[in-house]
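As structure tokens, one chain now follows by itself in the form predicted on its own.
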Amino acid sequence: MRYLITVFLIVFGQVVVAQDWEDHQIFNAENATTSLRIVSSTDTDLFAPLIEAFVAKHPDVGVDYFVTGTAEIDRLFRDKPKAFDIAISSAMDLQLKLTNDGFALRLNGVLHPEWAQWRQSLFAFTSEPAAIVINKAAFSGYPIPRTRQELIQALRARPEAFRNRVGTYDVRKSGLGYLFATQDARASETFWRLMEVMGSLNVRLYCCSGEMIDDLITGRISVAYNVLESYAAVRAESQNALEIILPSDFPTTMMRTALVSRDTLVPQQAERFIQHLVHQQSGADKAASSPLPLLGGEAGVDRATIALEPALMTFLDALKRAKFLSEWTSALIQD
């Protein structure tokens, strides 16, 4: 296996060296004769139980697991489709476009409901809502907002308490943040009013849910908007300071997806991993210690779940993206 890792570093060294990974871990290096290279936006501690369950079943396969942002995964896959075997991302729209543009391998051996896959090439394996997460101390003695409109009212009522203490994604850099923002904007004009209020309070902008949650725990911010509920739930178990709010006005739920590169060097092993992933997350044989939520019910029935369909790529059009980012910047960044 050390030989395989060395070859990987030589052949794909410029990708690995040039990239500032959030994390990189190797699983089952001692026993493996083949290695799967996975690039993912999912934090290693959340995804590791699924990898460990896979290598327990397939002891001849090792996993090289790289963690980076959703937008960066899209860029890496387009620039060097041979560098990785599998891409896992919470940015459904970017994953769908990668698939639509021919970067994903069709897997006829993976049985999955129609609503949870696209052209047998892109496979959803979790259902995860976007949440408002608060530091409860900031709302001591005050009503806790349960809708976006109530959050607007809470922020307007005490601007000095929340100035510099509200956080959300920088959608110019975060693929998931952009997905959530565009879906929110399609659902209601309340989204834009909320963005303007956040902008007036000198909102803090983040790359990812984990960093927002860190700052909530330390008290640097009091409110985080559109945080992944699954990430917040893991931290809230040990941090009594946090409260998770799933907005009751219009919930937004994304499905985390996986695809196999069309240029993978190990298609059989990659397909086995996808089979394992969708099977485990269907609930039939879930890894006991995995904190990631199950896939859930049929998306076609649940209007809160973003559907895997061509309309998802609407805001990836260059002109529409430029217009959306211009409006978002005007609302959030108020000099």
Contents of the next structure:
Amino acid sequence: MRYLITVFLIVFGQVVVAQDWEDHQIFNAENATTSLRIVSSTDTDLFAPLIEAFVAKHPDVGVDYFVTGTAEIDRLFRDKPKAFDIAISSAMDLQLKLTNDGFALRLNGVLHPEWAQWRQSLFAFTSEPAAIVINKAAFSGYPIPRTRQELIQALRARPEAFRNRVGTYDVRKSGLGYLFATQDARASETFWRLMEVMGSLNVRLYCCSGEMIDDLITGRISVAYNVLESYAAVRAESQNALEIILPSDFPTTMMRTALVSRDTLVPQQAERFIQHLVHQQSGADKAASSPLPLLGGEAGVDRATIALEPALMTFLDALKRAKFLSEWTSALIQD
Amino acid sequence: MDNPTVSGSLRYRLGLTLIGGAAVLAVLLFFAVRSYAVQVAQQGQDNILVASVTSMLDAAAIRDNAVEVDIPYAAFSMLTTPADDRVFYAIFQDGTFLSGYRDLGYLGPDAGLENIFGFANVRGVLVRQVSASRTLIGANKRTEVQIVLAQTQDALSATLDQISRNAALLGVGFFALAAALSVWATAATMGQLDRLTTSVTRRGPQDLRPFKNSVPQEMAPLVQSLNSLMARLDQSLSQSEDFIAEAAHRVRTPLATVRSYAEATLQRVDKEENREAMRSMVKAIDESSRAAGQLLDHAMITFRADHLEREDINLVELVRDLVLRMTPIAEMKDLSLSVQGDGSVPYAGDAILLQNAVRNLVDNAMKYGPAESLIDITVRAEPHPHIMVIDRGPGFPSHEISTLTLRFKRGQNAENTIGSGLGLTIAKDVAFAHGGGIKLENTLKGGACVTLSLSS
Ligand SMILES: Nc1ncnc2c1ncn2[C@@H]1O[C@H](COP(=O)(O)OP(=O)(O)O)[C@@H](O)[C@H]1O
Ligand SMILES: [Mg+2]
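Pass me the form predicted together with its partner chain as well; I've looked at the form predicted on its own already.
Let us now look at the entire complex, which starts with that chain.
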């Protein structure tokens, strides 16, 4: 049996190596007797403190941390449920569907509020709003927009200033971008008008928040819509060129979620990791500071937080997705 | 006394029937409540599934010759349950899979039925599923959109568990209540019988009056038969007592005549062997007449004991009176009678009966005790009034002591003594009639000691 597992690990190790990762880091390789393979959409520098705190508490457990896109995580997990122990992703809809489809392991030992978990298998551990981030230079002398409506007006007022200089997610490539866009569309028609305006300004499309922020800093674009506030905040501190705006009409708020693979070989360690994660991120441990935003208040109270419910699967439906993308494309990409 | 043949117990039978019935009812109640709850809960889930699938079908349309199903966000949102049940769906166009889960199969079309419900196994879990369809009419074609929507039953089974627990509690509670009621009802019913039994038992041995207390309707025939049985018993008893008394009387009178003739003849007969025969004859006549007397006494006592008439008497006086009358007979045997004990023992009783009883005891003492000896008669009031007669004879034969008070029972030591075996019986009956009893024992020196005790 152990021989089989070893062969297994080697085979999958190669699969893992063959993958084109955004990042891959190993924590606590020296002392570890077992290893947790985490595939995540969260940048390593944001997540590393949580892993380090975990391995400090559990010196016998090592962590293999792989970073890739949310859609890729979903695909990897469905293809090879045995290849990873934990999936961490900002695409709540994909994570919920993975759980609904039976890929997640039920963890009865994790105590978490009802609204922040689903089927005791999928656990939310951050609250992160989507923000409008602007380069202040582009708005000097003009009022800074506080809502989507004001942004539309600002863009319409000076189209020449913003042509080729607005950016947002390419929802066809980014799971998180798709989640934000669909939730925005669900909440208000303003979204579509904004998309049309951005489309008319020849919008730039991005795969990730990071790149959008990079371009904002360099001044390639002046406005980025639906950027993860957490990513922007880290960068804005050093660059006071940026201003982060949480739209006061409705700040769409996402919760980062984690699940353990149904086929994990180390269920106990994986469960302990999830326990550690939700505990740290609940803010109960004042001493531990995480660069990731903590899990906020109850979803029901803060209406803009996307709820963990089966409805998240709606926009993942092939027909619905095709319809949404065609609308999105026709609004945004105007030739 | 013969114990009645017992088979089963009314109390148990009644109690068991009631409690068994309650148990059966409780179990039925449990299953009824549960199956109803299952039905209601399933109905609830079905209703939501239908609402959801309907809203999905409503969002189906033909656009640019293609079917488009713009699933409303609320369609899946309304399927949220406390147990976070899993949701599966599949959309077909004329039987061709369009989107959703390929694991689900479309059931139907079924004529007349809008929605077809069923259970299925999807990815190893049991799901409740509904199939529904809608016909779309486009510019130049007709097409049917079919949707299968399925949901796991985690929340439903949690609800059912809860309801089952409550139903079980309800059943147990009902059973406990019904069982308590059964026990109470049984006790109340049997209490009537117990009461009758007590009032029968409490009666004196001679009390044959009919029962007058009110009883439940169902027991009236029993009491009636009991009363008529006692009436007949009473009648036949008094008839036989009358008969004995009459018979004894009729025998005694001619015997007295025969005896006087025999005595007279004895004077005239000279031949020794004839004289001996005559003496035996007189002795036999004495014996018969004595027995007849005893029978008469016994009949009289039975009668008087039934209708005891108490009057205030002094037991010491009564005994002294008796001794005075028996002294001549005692002197013939050189016996002396002494009365001892309290100076005065007042008592309410039947003087004639009591005197008769004591006479029989003293009589026995004179018969079975040796000549030239002393007979002690002690009368005391404490602890309760009693009269004790002690002689200096050989005492009762110890192995027979318990049976000597039975009617016509005579001891082995009585073979050469005249007697009928009724003396101690009479004394015992008198003591019983006065609520007391009789005790036979032998003194340390061997003499017989008889204690006649009376109720205080
Ligand atoms: N004082 C006594 N001493 C010895 N035996 C006695 C005495 N009194 C009674 N008995 C015994 O008890 C028997 C029953 O007595 P009883 O009923 O008076 O009948 P009876 O004297 O006519 O035989 C007598 O037959 C005798 O065996
Ligand atoms: Mg006698």
